[in-house]
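One chain comes next, on its own, written as structure tokens: the form predicted on its own.
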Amino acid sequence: MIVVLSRGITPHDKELVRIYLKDRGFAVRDQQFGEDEVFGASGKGVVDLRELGLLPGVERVAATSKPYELASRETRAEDSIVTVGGDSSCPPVKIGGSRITVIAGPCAVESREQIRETAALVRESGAVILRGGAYKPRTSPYAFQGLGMKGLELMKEAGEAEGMPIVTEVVSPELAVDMKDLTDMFQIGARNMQNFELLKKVGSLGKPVLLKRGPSATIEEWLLSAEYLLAAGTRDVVLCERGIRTFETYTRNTLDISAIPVVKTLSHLPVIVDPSHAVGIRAKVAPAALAAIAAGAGGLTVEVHPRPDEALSDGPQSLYPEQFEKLMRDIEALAPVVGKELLRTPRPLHLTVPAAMLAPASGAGEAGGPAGAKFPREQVAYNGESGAFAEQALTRIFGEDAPRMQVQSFKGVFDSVLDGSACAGIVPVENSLAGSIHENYDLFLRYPDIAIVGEVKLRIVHCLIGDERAAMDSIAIVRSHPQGFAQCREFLGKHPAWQLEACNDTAGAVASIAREGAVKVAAIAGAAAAKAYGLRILKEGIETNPLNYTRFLVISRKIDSGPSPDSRRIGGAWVPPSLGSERPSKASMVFSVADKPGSLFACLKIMADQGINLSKLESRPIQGKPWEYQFYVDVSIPEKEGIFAAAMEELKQHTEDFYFLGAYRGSL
């Protein structure tokens, strides 16, 4: 059992904690669990958990069955996500929750042209964080054992070149004092996962630990390795799992891939997988990473060489930067599937904006922006209520501490980004089964000075969600947003008696049942909804067709120019930066074209002949002129400088009205 102090505790209030638990028959230890001090009590007594929650001093109490007790999901519900950087040199890196955290470099650093040309290649496909040995614990004494503190030096200058925060093996508790202000998370070896001095002396640190699976060790006892760490008072702890030692010879190791769904179940330390040492194979790395991200994975950490036959250490296993970009693309392509989405720059994850921008302009406009002004908040806004699949797209974006705001209705959020209250939207425009979402569309030529400045593909799982007390035999109502409705309409095909009644979102619906108590009342929604109200899945994936993905557009104001350049200007929209600084790949356009033979031929070939790809073309009536209609366009940027702008400025005039809505990195 676990007992969290408050902040402010008296020392006579923690006390007498401690004689009340002692005197019903438990062991109490002190424990500092990062910022929180707290009482772990073990043993065969029995107390009040109600009553032990109310004494003075008490923050709460957490009950656990296992005996790994910081570690456990039992202590804390929610999965942790860990913070690795974040200071002047690199912008924090969080690994877990919703992003895929790739963190790849050499086995070991060995000068530094090698370090810097490798986090250079890393970075621009996509690593977050730069690995490196600067210590190397060998099998053999005659080994390359690492450059030392030389080794890390350079590792450091090469990730502050780059931008990235660094992870590096530690050996020894001595050694952990003198690297602690040069790397950003040190790494525990599977050699060492059970080193308890080791364990204790870097958890006294306070830096976040990746802590990797001993070659024979079990679940539980990796846990308590874990533990270790935090008891001795660090709170970031990652998991890594990187193979274990089976009869198998043929692969280095065996990946354990159900270790992660069962790791995830018991503990909420994030986990991610090192495919690299798993199979110590460079053609088989690829293929056991794409299975541990699939396998539920947060992560992966890989090796990666320029000229991995030159390398001193690991060399077979380290991939060839082009095949670390392949697999980068691969994963980029997976994580949607899976539910998440690849972080792809260190930039920070939260939405931050110049403060220039958060005050309102006045006169001629201020930091050069229109006169009169109102730049935008720090907050995302969307349309819903917590746990809708909007909410869900936007932690995606922006992860999981984003601020952001709940609106009515998507008008709603448009309204907000224009007048300031929020920095960039979220709004749902097409679903693969459903078809485009109109009233959005729509919304862009009536809110002109907002523009499209990304893009991501959430895949949507329809639940049946109702009351603790409910059953499916007894639902009579079924509430949801008409798109839910469609989506899932061959289930509900199976149900004629039920009456469905429409919402302004699918958490909504959810919301209202927890409102109202209802038991003859179910919801369609994610489950991300059932969990924010407290509520039962009754039926989970009633979808009609399981490929059932919704595009969600980032929109955000148009600025003449701007106050800083911690912003972009893309299409003439400001881009948060949290969107990262990636050249955009896509775009979209609305336009109308004059009522006579090959207008539309004319508009598609000049495209055509630029080599300018649609991926979508629909035409939609005009307000206000029946029987005239304008056509929504998404294409691909290409490559070759020129070429867009050239052809954007030729398709005017062959077109009667022509809006841009912007341009952005596509998501796949």
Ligand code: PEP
Contents of the next structure:
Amino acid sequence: MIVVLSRGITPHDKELVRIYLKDRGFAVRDQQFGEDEVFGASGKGVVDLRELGLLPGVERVAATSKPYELASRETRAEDSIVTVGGDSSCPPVKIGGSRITVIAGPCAVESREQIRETAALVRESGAVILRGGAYKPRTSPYAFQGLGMKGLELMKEAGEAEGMPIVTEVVSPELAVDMKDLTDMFQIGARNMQNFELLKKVGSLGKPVLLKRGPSATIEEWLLSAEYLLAAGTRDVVLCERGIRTFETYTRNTLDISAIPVVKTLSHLPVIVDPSHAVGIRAKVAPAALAAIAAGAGGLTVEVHPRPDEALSDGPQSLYPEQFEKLMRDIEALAPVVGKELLRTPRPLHLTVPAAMLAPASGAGEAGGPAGAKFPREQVAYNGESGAFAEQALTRIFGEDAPRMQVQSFKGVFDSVLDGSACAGIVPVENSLAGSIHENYDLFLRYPDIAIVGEVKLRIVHCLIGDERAAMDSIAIVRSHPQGFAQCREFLGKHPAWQLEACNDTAGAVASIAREGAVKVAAIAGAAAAKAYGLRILKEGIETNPLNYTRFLVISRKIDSGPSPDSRRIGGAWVPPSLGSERPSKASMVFSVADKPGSLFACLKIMADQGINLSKLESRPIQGKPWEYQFYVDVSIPEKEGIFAAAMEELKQHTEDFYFLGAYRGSL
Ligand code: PEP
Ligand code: MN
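Please show me the structure of the same protein in the form predicted together with phosphoenolpyruvate, now that we have looked at it in the form predicted on its own.
The next block holds the full complex; its first chain is the one shown before.
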């Protein structure tokens, strides 16, 4: 039984509760449970749960029918979210909830070059935590045992270089203490799942733990091992299914897919899957990984090696870099089907803008850098209120702790980036159902000093949101951004009597209902906005097609329009360093061509001749010039130096107006 104590309980009341329990035959343990202090009470005592619940300082009593209490869903109904890393050397990465978190790396750390190379390539494909063994529990005493502490140091160095927290296996209680400051997460290997002294020691260190399921462990035994860790003091345990021993010998183990939904019912702890050790054969890793995601796993840990054939351990099951990249793309496509999003490179907004570049708190300032210059403030602007989709896009690319600034129009985003009140901004440019957002394309043309420096694509699930007392048949008015209406046209078509009122943003529509407390008005917005304003979701998933994505662009000020001693020049733009560390893979432009035969063809031929792939070509009437058109074009940037720049120069010769909007790293 778990007795959750109120946050402000007095020491006196706490003592009274302890005595109350002891008097009734319970052994009482002080424990931490998430943010709460709890008493764990065990024994054969008998107690009136209602009476216990009424004692001063008792928040609630969770009596479970399971032998594991802290790990049980009966004790905590909502999913636990585990945070890994988050110190000065790497951004925090979350596991659990609606995200899919991918951990990847080699089976074992073999050398500095090998771990650095692997870290860079798995990060490039979208892994967010680096794995690797420094102490390898091998079946044979003659097999490679790992580089030990040196291996761990090399791995930490590689993780820091890529901004990734690390996870590594710990094999003894003594080593756990030595490893504590170097690793961000401990892994308890399958063979050690029931090494209770190890569990107690590792749990007491308070770091997140990845707990592999033993090859012959039942689900209950596995959860009891998790209980050991939680009871010893850590709050953060992630369960990892990695295949169990069955009579089948074709694969190394048998991946117990059904354990995923079962564990999710029994426990609030996040559960991820290790397809590599489960199947043991490279070609079978991706199908097993996708099946795990489809079954509800909150993430994966995958073995990847730059040259698997040379790997010192588990080469046959390690993926080639290209296989891992393909797997990540497939996971991204599959994630929305199970209502999740692949957690991609959650870059924190430590834009490492040199202190001298930051504006004084009052806004854009003149002081602290080259004379007369304006320096951007370290915050990102978006149009809308809390819970807006643009805010989710911002969080995705800059991380949860990124300082943000709300403005009331798309133009406001451009203005604040230009005048330096924000160092970057987020604007939507295209939706997969409703098409391009021309207002923002027009703004790019009106703000030549602003460039695109990043991209993020977000799945958009719309909800009909109303007051607590509202019902579908009480609704007369629906508010949203015009894009919200456009993306839910079919649903709105079924309610022709509803009057539509356009708002500045979807979350703003929700905020207005919260302010007015109106039961006749509903809003179309995302679930995050309903949560932000404490309103009710009347209907979820009302967008016309579930494959509904919006493409947001990150904008920043061009380098020539502002000083930036440390920033990187990419495509002529001032790029916040956190975005600028990757090679740009995509570029966007707008141009118009002469009204004569073959003029557009000539432009397209330049790209075709250079092997430049077009991912978007859209024509749009030029305002004030009836029947003349401009083209929105997105292209991929070839890896070979020089080709792209030469093609752009040539293109300029063949176009009438040519606006280069920016070169950036495209999102999948
Ligand atoms: C590992 O992940 O490196 C490992 C040895 O896995 P397991 O303990 O699941 O065999
Ligand atoms: Mn391995």
